[in-house]
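In structure tokens, the next block holds one chain alone, the form predicted on its own.
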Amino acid sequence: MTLTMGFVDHYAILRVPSTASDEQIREAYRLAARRFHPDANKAPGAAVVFKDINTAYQVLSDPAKRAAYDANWQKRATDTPGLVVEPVFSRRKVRKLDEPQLLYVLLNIQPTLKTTTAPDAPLNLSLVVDHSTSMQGPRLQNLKAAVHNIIGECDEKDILSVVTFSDNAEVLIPAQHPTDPREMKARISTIRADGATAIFSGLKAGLAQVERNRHSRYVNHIILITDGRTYGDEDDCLRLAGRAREAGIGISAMGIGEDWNDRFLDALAAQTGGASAYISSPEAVTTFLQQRVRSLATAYAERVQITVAPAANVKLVSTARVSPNPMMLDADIQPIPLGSVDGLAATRLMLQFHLMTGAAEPGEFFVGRVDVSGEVLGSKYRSERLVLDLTVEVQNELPEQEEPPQTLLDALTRLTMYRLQSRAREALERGDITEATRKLEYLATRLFENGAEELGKSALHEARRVAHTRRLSDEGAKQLKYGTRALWPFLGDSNG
């Protein structure tokens, strides 16, 4: 089942105020047509907000049907907006040319001053939690502990539930608010290490007992916490996902040590706009899991997704959440899930589009639509959908050097950092040693330069056992992937 996301403004898909004439409305879709239509534009978000633009033309070109939609889009338009999508540019002013030339967008999604307040909205969050052999010792009396602590902070309107895995699952405390804390936590103490790791088995008992009291006034959560590697059902568990994505549950996966696939983790995650880290020591799993749920009860919008469709002309490059919860993500996968937007900070991303200029006149360039969609908790619950269309101005001649604001330059900075990392991998699987290495030192030097002194002596580190082992420490991977990652938040205070 898919959680609709209510009311849909069909003036602001067509860029037409609400007083259009039939004339302007037809010349408002084709328009669009010709930006959208999926014999145009092949981009996988263009199809998406074609069917968007379709759908709003068929009840907008009807006179019985705009006269119905009217009437209640009249008591939707005086709404303030629960949510604001601001974009921050790295350039106004492009030259024509026949070559791609680049273009950052840094998009700000946060909730209206107007209508923030604190977040009220219940949890409904399972805990997933591995307790196979090579869970014991600290690392199993650490997650003991630390869910001992998320089930005394939860509030008596959450539901919690726990789940165990090793070889099989068994759901230990079935989803239900949480009454009576120390009978919950005398459960969680006889937890025992024991067996191998089948995280498909924890997924699906975990989803399960979310499903009981899924509802769309909730934060719908499972929070999966593993030390290895499932064996032959990744596949599985990143199509239960793709499941918990359209029933509009998220999933965060936390690995501790060294041992666990980051990948599979962080594909998990994004399928549903959750999050990924790694937990380098034992010590570190109560900070790691207070803190996500902290975030999760703090959420002011939930199930929050995007679509970006680039103009014809424009090819989407990357797609990447700068905070919080930095990550890649999939731009194949339209609308991409965000999931919750923060009551006290900011949602960032970063796009990175090519634009073909060359066929174009001077003047306004459009660069494609961003459809972000998401619903507002608490007292004041209700659907939200923000239209946005970007574009720039093209020029014959070489525009005057413009300095990119100073937030999308800090986020920049981290990126690219995160991407040599990333790139060191690919060399390296490639067996392009010498690549590999060269990229690991630029690293280095680039961290040393921005203040990240232990980071970058990692770096320096793994290149050196690069050029004489030809691979990277599991331990060294995890560090540069994720501590990189960990650098995208901390942007400059400039609004650009």
Contents of the next structure:
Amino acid sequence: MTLTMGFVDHYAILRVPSTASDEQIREAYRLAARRFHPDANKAPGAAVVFKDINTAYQVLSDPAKRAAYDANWQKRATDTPGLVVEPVFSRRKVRKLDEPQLLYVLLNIQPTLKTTTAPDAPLNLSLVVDHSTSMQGPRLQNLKAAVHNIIGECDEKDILSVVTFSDNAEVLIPAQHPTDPREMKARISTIRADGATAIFSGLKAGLAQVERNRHSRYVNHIILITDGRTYGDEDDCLRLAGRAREAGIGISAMGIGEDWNDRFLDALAAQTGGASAYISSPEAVTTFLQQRVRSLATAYAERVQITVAPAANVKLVSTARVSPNPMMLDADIQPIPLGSVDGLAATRLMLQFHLMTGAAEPGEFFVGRVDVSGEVLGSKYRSERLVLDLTVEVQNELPEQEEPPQTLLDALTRLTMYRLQSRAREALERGDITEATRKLEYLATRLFENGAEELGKSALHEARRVAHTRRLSDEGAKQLKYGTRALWPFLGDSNG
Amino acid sequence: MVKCPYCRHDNLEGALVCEECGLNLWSNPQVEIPTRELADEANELSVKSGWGTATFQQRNQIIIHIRDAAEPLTIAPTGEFLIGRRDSASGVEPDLDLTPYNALERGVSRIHAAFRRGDDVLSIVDLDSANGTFLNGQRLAPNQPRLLRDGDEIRLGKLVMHVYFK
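Hand over the structure of the form predicted together with the partner chain; the form predicted on its own is what we had up.
Following is the full complex, with the preceding chain placed first.
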């Protein structure tokens, strides 16, 4: 199943006016082919973009097809689109240089009209809850309380299901409107801890529940809560997440305690653009779950995805979501799923490009194309498609230094700390203790510099630990990862 | 290229944070530390007045004063310059053999440390020596190169030396 996209504006994709002559269209196609044809541009995003360009050209270069398309084009929705993408550049002028140079672009994806009240999107939600033996005690008690709380928060237009799993999955509450919350809560109270953690069975049952009521005007989502590692079925889980993405269903993952596999849960959430979180104490589970469900309910647009196609002489070296739910994104698989765009806060991505300007003529330099699509929920439901070309200016002389925008600098500072943390872990996995220790020490310095005392101390502590024992503690590794990630959103989650 | 003032990493033009150590390069612009002013030739040997320069250019040489030794040594390291103690049994041949300076008694390892020449910098690295390498009193973590500055004190085990850039 693929997402139903709205009207595709072939003219916008070829960057020509609707009155363009055949010759202009051919010319525009040639330019686009030079930029994005797979023979000339190996970037994963370029192939995606070129496919659309090709389709647009097939239609617009054929007089009969173009006439039929134009009839529809006249009738397309011409009011202001629901979403807007705003790029913030680290600089607008670069120099002609034989070596690669860096350009940062912060992308703000947000509703066109700033809303003052939170949108209240209807939820089609499945809570997939681990009740394996290790959940016994405070974890399970707190988790039950957290689920009770969610049942209380849902209103009658929402659809909720609860799946519990250990060795096998059980649909404890089949998908339904919460018309009888007391009955639902009573069922939750019957959950007992036993068995091992087999996440796949739980996810599969949860997905089936959400699929039953899947609706394009709903936020269709699964929240997985676990405290353990799953054995042998991780690949199955990731494939299942891929299927969920195809169906427009998001997955968020929450890990309680220290034993769960953070990489796996992150990868699982990233498949659909969902969130992942580390819950260090059982008492925090209510807050985390509530926040997650509330942020789902304030979704303004769902099933948002982005394709980034750098020019052939440009390399996309890093892609990260800065807010909300900060994480590194895998740009090898495009389009990149972003999940939902919140009605109250912008979704922010940080892109880092290497520009090769050695052969460029002075003047406009094409960095790449960004293509964002998604579905605006609620009464104004429609699908959106935004195509944006990023350009800078090349000069022969070294341009006067531009002051980089503060929002970009702030985002970058925090992103850097997260990356130091992940590089330390990578070095450790390669067995490079020296490098891992050094990166952790750098991380500590940066954390202290930015006033994150406690996290800085953990980083130092882990640095010493690595130097002596050659490994990070499970707890420390997660604390640093999710701690440095939690630093990101503090800077202007507001639309500024 | 933008050289990080904190860790000397060469970053690409346009970099706003150092790729290596995460320093904000925008609010910490590149600063060159000037060569300290020397009162006279004699002072140079005994007084370490603040930081010396870290710049070590291609034509520069190192003068090494080993404590209690009569003559300073002058060396022109290329690439990696091994410091240690010659040992014919194991075939160890360091570039700088400290045997004449009571290296064995003073706890110098056969392969103790090395100078490394970088782009306009010189660093020292401890090669997992038994008794450690100390830079200005601070013990170096093994295999982690540290930048040398003009006038720095190096201690290998109990053998103390000062390095000067010429």
